[in-house]
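In structure tokens, one chain follows: the form predicted alone.
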Amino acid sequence: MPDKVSIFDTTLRDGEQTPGISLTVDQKLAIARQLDKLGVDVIEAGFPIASKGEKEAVKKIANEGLSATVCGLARVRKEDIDACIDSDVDMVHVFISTSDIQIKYTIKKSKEEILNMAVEAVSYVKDHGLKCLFSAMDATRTDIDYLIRIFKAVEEAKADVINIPDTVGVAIPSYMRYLTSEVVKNVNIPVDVHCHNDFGLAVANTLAAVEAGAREVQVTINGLGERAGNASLEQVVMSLHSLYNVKTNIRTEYLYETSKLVERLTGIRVMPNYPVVGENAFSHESGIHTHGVVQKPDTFEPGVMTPEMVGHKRRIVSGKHAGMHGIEAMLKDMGYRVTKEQLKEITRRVKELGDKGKRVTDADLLAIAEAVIGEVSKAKKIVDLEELAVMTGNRVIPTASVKIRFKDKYLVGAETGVGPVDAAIRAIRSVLKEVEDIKLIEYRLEAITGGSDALAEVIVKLEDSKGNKATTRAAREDIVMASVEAMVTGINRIFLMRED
């Protein structure tokens, strides 16, 4: 197994091929670039003989001044490697099929044509100066004793490195561990491997390569390419770090950085739950975890990768399995100190919003907390809400009754409205008017987050017949029962000032 492990990253060649991406040629100058800053040691930038647009990206590439090794794609055609070479690349990566289905349904030539056609691709770009890697396309599907003798074959012509590409997918770790180990023994030049992810198996294969002595991997920014996609590199790169202790020249800090410039650019989303680059790679809800993972990270998480290796963060999530030392740990992040009763609450309203199937955001959990902040302790309560009830429809007065308790007695009463909202405000004052006439200077109502059953967040200002003002906020998915707890405590507010 190698100390050192060479990236060849293929973003911008196999990842752009990637259904539904088509990257400009400033798109792909400006990964190229990120990629040179990642620290990648080759950089696949394009497929020349493609098109115009193409072999201009390439030539821009090539011609950056970058530190990496600029590559370019080609068949074992003398106009596809001219294009290379007309693209100013380093680097030529010829490559042909090797196994028996892809000969007779695609080439359509003898092996022993097809190993000529080789030898004299890698002899061309030699003859050139250029470097070549050679790729026998389909290699986990070829017979290894025909692939280790095209592979000596083009190793004679002085290519410089080989890839045993599983082209489509079908390798599994122990074999591809079998395979590379072959061909190492038989060849001098160093060993590459290009592993495709239709199996799920891209990144494992890869691993196992590397086992058997590859000493450089194919890889992509996010896991993107043809079909289900390549070997991710953020995947492949920590694992080498941190599991098998194998270098490679990626500066990881800038690992998420990367991602989301490629994610931005071609517009193919990073799922959530992506290892190292995902959003909630380092997220944590349950209460369990959350509660070690304040204490210490390592209880919850790998320790031999952190957040901060790869440019990340590490975030607790609010929802319903979340427990008290989570909610109060994200409360501190936000500036916010609570008292014990205040966390009771705030973590029961969290977790009650989470059982409503809803995704508890950052917003969510500071709107309940600003609301459960301001309210009014029950000891202090002089009006508090017994019952609520509300009627409207479309042929229907819109019309809420109240009961409210004010010290010692009850007071009940029933108004109509333009709306629920209205008639419900219009309701609670009414009763109030034989005390206080509360007036209702200001109404804001927000919506938290999107969706028919957003978590709504009312703000209110009201003041007193003494000039007494106060403003309040609730937060519910109830937009009546939100504005109804934002009126009474502020009324509890503007009573406790009259006492004071």
Ligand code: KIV
Given for the second form:
Amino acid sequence: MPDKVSIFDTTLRDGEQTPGISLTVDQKLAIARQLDKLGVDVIEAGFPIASKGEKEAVKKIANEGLSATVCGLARVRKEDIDACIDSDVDMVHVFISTSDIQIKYTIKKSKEEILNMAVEAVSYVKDHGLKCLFSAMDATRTDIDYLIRIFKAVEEAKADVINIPDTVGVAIPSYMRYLTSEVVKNVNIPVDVHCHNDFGLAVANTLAAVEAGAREVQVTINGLGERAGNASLEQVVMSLHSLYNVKTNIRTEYLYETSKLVERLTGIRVMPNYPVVGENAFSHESGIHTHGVVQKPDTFEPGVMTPEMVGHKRRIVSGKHAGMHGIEAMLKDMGYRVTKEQLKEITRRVKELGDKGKRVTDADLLAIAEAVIGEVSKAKKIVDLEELAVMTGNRVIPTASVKIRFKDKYLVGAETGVGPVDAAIRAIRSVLKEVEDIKLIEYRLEAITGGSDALAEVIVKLEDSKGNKATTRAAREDIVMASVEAMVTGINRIFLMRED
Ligand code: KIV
Ligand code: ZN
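The structure above corresponds to the form predicted alone; please provide the structure of the form predicted together with this ligand.
Then the entire complex follows, led off by the chain already shown.
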């Protein structure tokens, strides 16, 4: 195995060819910046000949001063390559079909003509002083002798890298290993692979190619791409790092945030059970698993890949499979300390809800815990909201002023924010700062009913400077008031914990 593999990201090219995705210039630029932060070696920014907007996006990315090599895609045609050159890219990725079926039905030229077109295109790119990557499209369905002949010819024309695409995702790992090793034996330039996921084998095929000598892999964030997509960057990179002990330049701690950004901008949701970055990738519900994970996470996680390594979080979730250890850990994280009896009763009610076919959310667990334990009594309130006024509109900066009672003192102050909720939360935190710096570490808003008068449920997670945490909820028709109420309840819980 090599020490290191180069990561060629094609989220902005093949990934954007996912049915239903069309990114604006600014969205493509935002993703490119994030890919650069992530540490990919090459960003395939797009197919400049495809449209005016595409060319503009590629040009902007190429002139953004990124550390990654910026690449543009081109058919083996002068006008396509010129569009790449005009877009100021560092590298041109030229491709042509080489399989019999694609030659017969799409290219309709002789194999000799195709070979000459490939060589001419590579030479044209090199004459312009740019790096050149050559792809033999549908390589895994191409006659091997012809494939090697064309790769040797483009090597002679000074191509920098050659790529073996499994265009329709039909290769199996043993074939990918064999094909790659045959190519590697016959050329002296780096070999790259590009695997599609039609049979769910894209990651396995990519790794098999690395085993056989490929030194660069083409991947996409969230496995986006034509049809069933391409090999997922997250899965390939983490397998290389954690299972093969092969390095890449990827800063893996940014994988989750990159996945989320791409999910948000493309609108393509990541499945919860998606490896590495899916919401359930490090979530545990069953009693047996949570019991183990609470003691030592490696009992029911790979160990060689932790949520911290990929910028994700471990979650214990409640449901009918939950056990007391898991529920206790969740409650502790929410700031509750419960007796054995209370824990038994909370677990019983969670399972009962789960048996009714209901997904037990954090809010449900909170509601059950509050019912069983009994909420902070009025008399025990250390902090109370006396007055709140919020101003918002199209010509004002959202501003909130608050008066808070803390024990027998009144604290008054005002803050601005990006919106009324932000202003109110900032105002509360700011007046309480003279007593304690309470941080808001999570905020979630859900509409329980439909319509503009929907009941809004807010869940907040707070933490003080000593690491005491509290998760609380409130449901109201007024989002600002629901947020403030959840905050005040949480602050009370933290102060009660400190007094204990
Ligand atoms: O799948 C494919 O063959 C491609 C080429 C352009 C490399 O995306
Ligand atoms: Zn492709």
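Residue numbers count along the first chain shown, from 1. All figures in this text were calculated on a predicted structure; none of them were measured in a lab. Each form is matched to the other, and the largest set of C-alpha atoms that superpose within 1.5 Å is called the rigid core.
- Annotation: Cα of Arg426 displaced by at least 2 Å between the two forms, core superposition.
- Remark: with the core as the superposition reference, the CA shift of Asp26 between the two forms stays below 2 Å.
- Shown in the overlay between the two forms, fitted on the rigid core, is a CA shift at Gly393 of 2 Å or greater.
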